[in-house]
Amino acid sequence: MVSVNEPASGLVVGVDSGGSGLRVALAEAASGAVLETFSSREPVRTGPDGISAGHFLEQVLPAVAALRERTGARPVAAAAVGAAGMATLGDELRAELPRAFEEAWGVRRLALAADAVTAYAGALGQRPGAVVAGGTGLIALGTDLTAWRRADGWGHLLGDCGSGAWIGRAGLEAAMRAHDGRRGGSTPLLSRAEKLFGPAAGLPGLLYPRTDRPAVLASFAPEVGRCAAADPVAAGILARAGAHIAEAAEAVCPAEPGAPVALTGGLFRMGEPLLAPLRSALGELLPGARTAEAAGDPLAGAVALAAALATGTLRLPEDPSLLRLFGAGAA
């Protein structure tokens, strides 16, 4: 076991685990330099009691044994874990994955984080502010570093208001109403729709049975982003979305003056034609706060949480649902 006071020649695990699949690092306890990265199209199972614990440690264990043999199998003086759905449905792996680990590993110090946790500390560490993080959903977390506040994240039937699932929604219901003759029609989206989908009238029968109807929806939203130069509705849809992703990020940020505000996550790739207007929405909504460049993704959070408990020097609040630590004060 690596005493907290000695993470120097130790290493620290970072998992983000998401719905697109699972990435690993392996890094310097001291610094947090990533040495060795795995990467897994596969995502980690939900059942019935939530994320599966035994499928995340099949995927985990050995792509952890792989990466410590290629730097030498030093000791692991932590691990952090930022998994989708960690608030709601982590419960099996906050059972499992402390025991695990420290069989498998040897180590107890161990956090096990929402991954808008670790989107937050990869853009914005661990300082007072607020991190939008958005893709096909969309939630905002904030901290003034005593206690979280979080805002959306509630899916796509309930809110991810601004998310790529939401504005593809708005985007293919603006093209059906242009396919009816509707009022709110858009008839350059109904193109684009009819392209990606086939006839419009078929959208139903095609969407609706689909499991991953999130997604789905999602990948219109840079079509609508494409028409927003020359088509007034696409537009509307994205000043609309602003406005969400603006109210989401005011709920949550710390009332500090200079308080940053950063955006995370593939829908901010989008550009202009969403960030022209959520710059003008944090403007009016947020004028004390400032935006700021996200500095690394989630995978970097974990890594970064991880670092912070070998070192004893973690800032970040710890939340029943957000952020657990485990062994945390073990010598």
The other form holds:
Number of protein chains: 2
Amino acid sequence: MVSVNEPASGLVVGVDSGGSGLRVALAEAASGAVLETFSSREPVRTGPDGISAGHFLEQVLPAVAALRERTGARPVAAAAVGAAGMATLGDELRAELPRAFEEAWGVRRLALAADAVTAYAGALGQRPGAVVAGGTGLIALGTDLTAWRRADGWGHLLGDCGSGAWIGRAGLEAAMRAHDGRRGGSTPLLSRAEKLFGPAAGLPGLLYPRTDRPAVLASFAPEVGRCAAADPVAAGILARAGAHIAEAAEAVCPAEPGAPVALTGGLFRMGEPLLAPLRSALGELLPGARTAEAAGDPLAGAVALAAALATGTLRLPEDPSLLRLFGAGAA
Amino acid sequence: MVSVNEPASGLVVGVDSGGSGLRVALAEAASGAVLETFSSREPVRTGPDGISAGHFLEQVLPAVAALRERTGARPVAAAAVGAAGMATLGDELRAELPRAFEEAWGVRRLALAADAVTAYAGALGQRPGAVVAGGTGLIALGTDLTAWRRADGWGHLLGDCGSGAWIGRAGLEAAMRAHDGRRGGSTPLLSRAEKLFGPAAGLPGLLYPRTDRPAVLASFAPEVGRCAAADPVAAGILARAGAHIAEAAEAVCPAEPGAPVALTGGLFRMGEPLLAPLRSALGELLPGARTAEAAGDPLAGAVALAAALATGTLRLPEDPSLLRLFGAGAA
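I've shown you the form predicted on its own. Could you give me the structure of the form predicted in complex with another copy of the chain?
And the full complex, kicking off with our chain again.
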């Protein structure tokens, strides 16, 4: 077991669990340098109470054991887990993980974080600022290192404004408008939608029975990006998306001049058709902030959290629904 | 069996089957005057192929038998069935109903109609014009008596713009924006949402696991109406809803000057907060049309269709996905 008096002597474990799978990294506690990683495309099962702790541990414990063998089984000083929906759905995880990790590796310092927090720590480390994580959904998280502020991330019916699902949904609505002869329609988007999904009138029958409707909607977002240069309706959708994303960043960004705002996640790989209006909206709503490159991804963020726990240098604030600390690392 | 030469001698059956239940009327073929009605709050079961024909017939055949006993078992000259989703989902119904009705009552003239068509026939009879049917969803249907034009009705993710689900969803988004401190938020809507659903942060957990998400969203629409007088955000949502509804009407309304536009369905019971911006948008987009009172409901429309079939006076156009005719009444 690692003693509290030698916090940085060993390794740390970082875990990123989300809809697209599970990733685990083993890193040096002192430097945060990653030594080995494991990844699986099988997402951890979720039930009504959130992530299944059993399924999570079934995957994580052997993965860490294998990684540790390859690094000489040095002691694990701390672990950090970032998981989608940790905030509202992770009761089972919170109840079972601390003991399971302690039993398996003797690790007592543990952080459980919402995936938005690991995205933040990956993008900006422990600096104050704001991070917008965009993919199928969209959430903005900001901190002045005293408390967190969160905006959006409410899902495709209540928000996620400007997300992949939001852009794709707006694009498909514009396609159906063109199909009907209603104002606001886009013939190029109708043509793209019919190439992807078949005749427009069949789209409801394809979409509504699916359980992954937000992902189906988001799958159309790149088409909106591709049409934007020549189609004013598509360009208008991305201008509104850029404004929504900037509004979320504005709501969470600390007031300090020069606060960094980082954009992270697959949404921003759409490139200039989205980034140009977004930069313009950020310039208008947050003239004092500066756009920062995201330094790393959520797995890097989990490693950074674990390393900060191990070395007693954690500055990001605890929060009951965003970042929970257990064991000797807890405040 | 009713002969083709005495089309108006008997009775007609009208059926309205939808999400809120089943209604059946027995009426005079010659006048369309309703003699008896039956209603059940149990909606007909639907599966992947649409309405269950077995469940539908289990309810309709005994109901019609009971109504006929009370009217002296006079012959049935024609029947018309309006059903939600007939357009895309009614294969089983189309395959089984004609024979089942002929076996039960000797009736050979049958119309199967999308619920939007029975709404049209109930509201405007057989005149050319446009009808907007609004509730949880929203669809506009228009005809010049040569062909039908349809706009929207694509469901809460692809359209139904201006519907109850659309208004409620926009209201809840505004509530979440206020919760986050984002622009475009409404504190009055946040307060109404928390009174109805509890703390805002718990709303995703309440909404997304439901299978009747559109109905949950639509349940918030009346709150948007109530807030509109004092809250500019709520008023803005209803102004956009009014514009969307007028756009759907514009897309389907025949060009003839003075064409009637009727609004029907529970959505419009929201009253002036929605109707005032809607009238203004209709005046702008359809200056040549006139708003008409809906004469009757979809059950009255089904009766009107059946009476027209029985008397050989059907003027509304056949359409493979909106109005199908079977037996001697078919063109």
